[in-house]
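In structure tokens, the next block holds one chain alone, the form predicted on its own.
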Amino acid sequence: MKKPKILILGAGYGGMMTATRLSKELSYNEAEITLVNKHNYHYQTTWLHEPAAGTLHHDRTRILIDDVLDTNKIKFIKDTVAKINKDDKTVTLANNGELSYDYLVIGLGSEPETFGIPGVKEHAFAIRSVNSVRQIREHIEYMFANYNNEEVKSEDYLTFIVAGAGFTGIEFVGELTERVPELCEEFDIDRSKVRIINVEASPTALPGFDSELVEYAVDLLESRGVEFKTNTPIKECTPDGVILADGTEIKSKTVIWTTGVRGNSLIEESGFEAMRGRVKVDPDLRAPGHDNVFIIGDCALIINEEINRPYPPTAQIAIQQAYTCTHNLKALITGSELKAFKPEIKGTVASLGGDEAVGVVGKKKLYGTSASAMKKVIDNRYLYLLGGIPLVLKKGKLKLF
């Protein structure tokens, strides 16, 4: 018989554990699978923050595809994906022609929302890639650099405003506070001099978060001179900073964007029924009206039924996701049961920079050094899923006190 062709596009969380388990899980000779990513390597999205700020170099987040995937068992492409095309069974690539596949699992990830707010795609800066962080520790270097430069001093080169006080916001908040001091000593700035403000449309930071964790931690960056400015939407992003709803305007000229993710534009593009760019996936994890077809990671919208809104579009649900579409594949091509993807949220943790987290695991609150440890042996734990102790030893964040 001739063997099924499975397709894996994307080596993000969801896409690079689907592809590691069935390497695993099926034989050789039970299926043909090939995997399409436009680097060659995977990336840690939640590490992101602190290459950004830069306290971490940004290859520590960078991890070879060759080196944890069995390229005997699944091929590997380098390239970037054109289109969809759903209906011939078949995925357009930029570089390399089309593929055919039997079976697609979709795992694009996710693009910067902007809710519409004109200049954020032309004037701020976005966590999303290696090379976005890249961009952004140079950029905020540069201002540093600049400062002292110029004949007049502009407080814009050394004001930093963090727009979205979510998980990715709050850390690389805490991470900047933590980069700042260093900066400032390099460059012979005063610290006082440097202002970094997060501004959040919602009345609270970390919205929908434990209220006494949300406290600990907007406290303690407070008194590393954060400046929270919730209930605050911005109107409009602009070549000199941002304008308020209220018309207020604070100048700066390093706009860091962080109000959350959206599913990948190729979604819809390739005639998907979609809610910001996210399809609402049947429980086994297959796009309504397309049993070959397996969304997961970003592009997945799952409903928690007991409060009847999404689960946020998180690496611990992704990996989860990959788990149950590994096993569905599986089920489809040697003919058993496939079974419903229930998340199980393990806990969240979220980093305050150096030392200092806050999290809940479990049912148990978690604040400062315990959570900054737990938030490792997070990290740690998937590398290890991934690549074994190998993996571990060589990227992994040892350190746990």
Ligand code: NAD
Second form
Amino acid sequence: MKKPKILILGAGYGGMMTATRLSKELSYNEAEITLVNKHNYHYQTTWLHEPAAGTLHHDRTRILIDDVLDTNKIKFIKDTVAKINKDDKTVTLANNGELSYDYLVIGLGSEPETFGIPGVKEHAFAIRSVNSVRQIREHIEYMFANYNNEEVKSEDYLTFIVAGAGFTGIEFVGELTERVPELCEEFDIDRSKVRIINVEASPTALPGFDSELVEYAVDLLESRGVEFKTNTPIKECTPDGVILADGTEIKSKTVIWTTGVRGNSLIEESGFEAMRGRVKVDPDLRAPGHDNVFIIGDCALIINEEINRPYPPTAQIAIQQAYTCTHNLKALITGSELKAFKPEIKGTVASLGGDEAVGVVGKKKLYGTSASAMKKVIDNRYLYLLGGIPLVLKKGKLKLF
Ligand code: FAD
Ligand code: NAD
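Given the form predicted on its own, corresponding form predicted together with the named molecule:
Shown next: the complete complex, the earlier chain at its head.
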């Protein structure tokens, strides 16, 4: 009998974990499995704020795919997905023609949400991949170098605007407060010349998060020199900075855009019905009307029935979905029962740079070094799930305190 073909798109948290689980759950004879990813490495999106600020080398966040994947069981193709032809059950790649599938898993992640705000795509940076964060780190250093080489010193070089004080914005700002003193020393610049401005549309930073933890985070970051501008939507991004809703301009040569994400644009381009690029998947994670297509991670939309609002897209959910997706693919192939996906939210921890963080785990609130240690435990746990103890030892955050 012909082996069914499973095609996985994207080697992020969802795709990579589905691939490694399938290689354990299905035998070579049961399916032909292929994974396609833009790069020959998997990167940890959840760490990217660190190399973006320059507090961690980007190589720590990436893992060569064939170091953790059993490539005897799973074929890996390094290529960019150009189109998903769901009616023909094929996927067009940028360089390697077309691949056909019996079952498709889409785990292509997200893109920055610009809300159509003019100038964002052209003038702002986004924390989204190894390549994008390398560029941010280099740009920040270049700004420090430029400042000293201009005849008329422009403080715009030393003003760093972070748009959005959600989790990504706050985590990046935290890292930047750790990096700036090092850069000041390296480039002989007084710390008081550098401004880090975090602009947020909502009345508070980290909207919706526990108010005591938000207060702790904001107080700490302010004590390290961050200026928060809340209740302040940005309405335009220009080559010279940002323009706020009330028309005020803040001049800066560096705008980092962290106002949320939307699903990969291939989702809408391929004709799936979507909300901000995310498909409201059936309980078993299949796309409505497409019994052979699973969508997981940031491309999938799952409603939290308790509050009737979508769950925020997180790695935590993407990893859990990979387990359900693996179970359901195996069930389709072996003729057993599919199961519904139920997110089990264990908590949320946001790092604030150095040994500081805030978080809720279970019902417990964590602050400071204990929250920071918990964040490292979460990071190491993922590495353990993916590649066992060898991967934890190679890439993990072993110094907890
Ligand atoms: P990703 O992990 O983003 O992977 C998508 C993959 O698809 C990538 O490998 C990419 O290269 C590949 N790809 C994309 N397009 C193509 C294409 N056209 N062709 C081929 N390959 C392609 N969540 C948490 O739970 N906890 C956290 O602490 C946390 N911290 C975060 C910190 C930051 C700075 C950011 C930005 C996000 C954070 N998140 C966190 C959110 C989390 O990173 C995402 O929800 C998660 O990465 C989604 O996983 P995914 O598998 O859907 O996509
Ligand atoms: P987010 O939605 O969490 O935050 C975006 C912020 O930008 C919001 O506070 C919003 O009010 C603000 N905003 C929107 N438009 C604006 C404008 N025009 N001007 C100024 N502010 C504006 O998105 P994110 O921080 O990009 O995170 C993306 C996803 O990744 C989320 O689901 C988040 O939960 C997850 N994440 C989790 C962690 C963690 O668990 N530690 C860390 C980073 C990201």
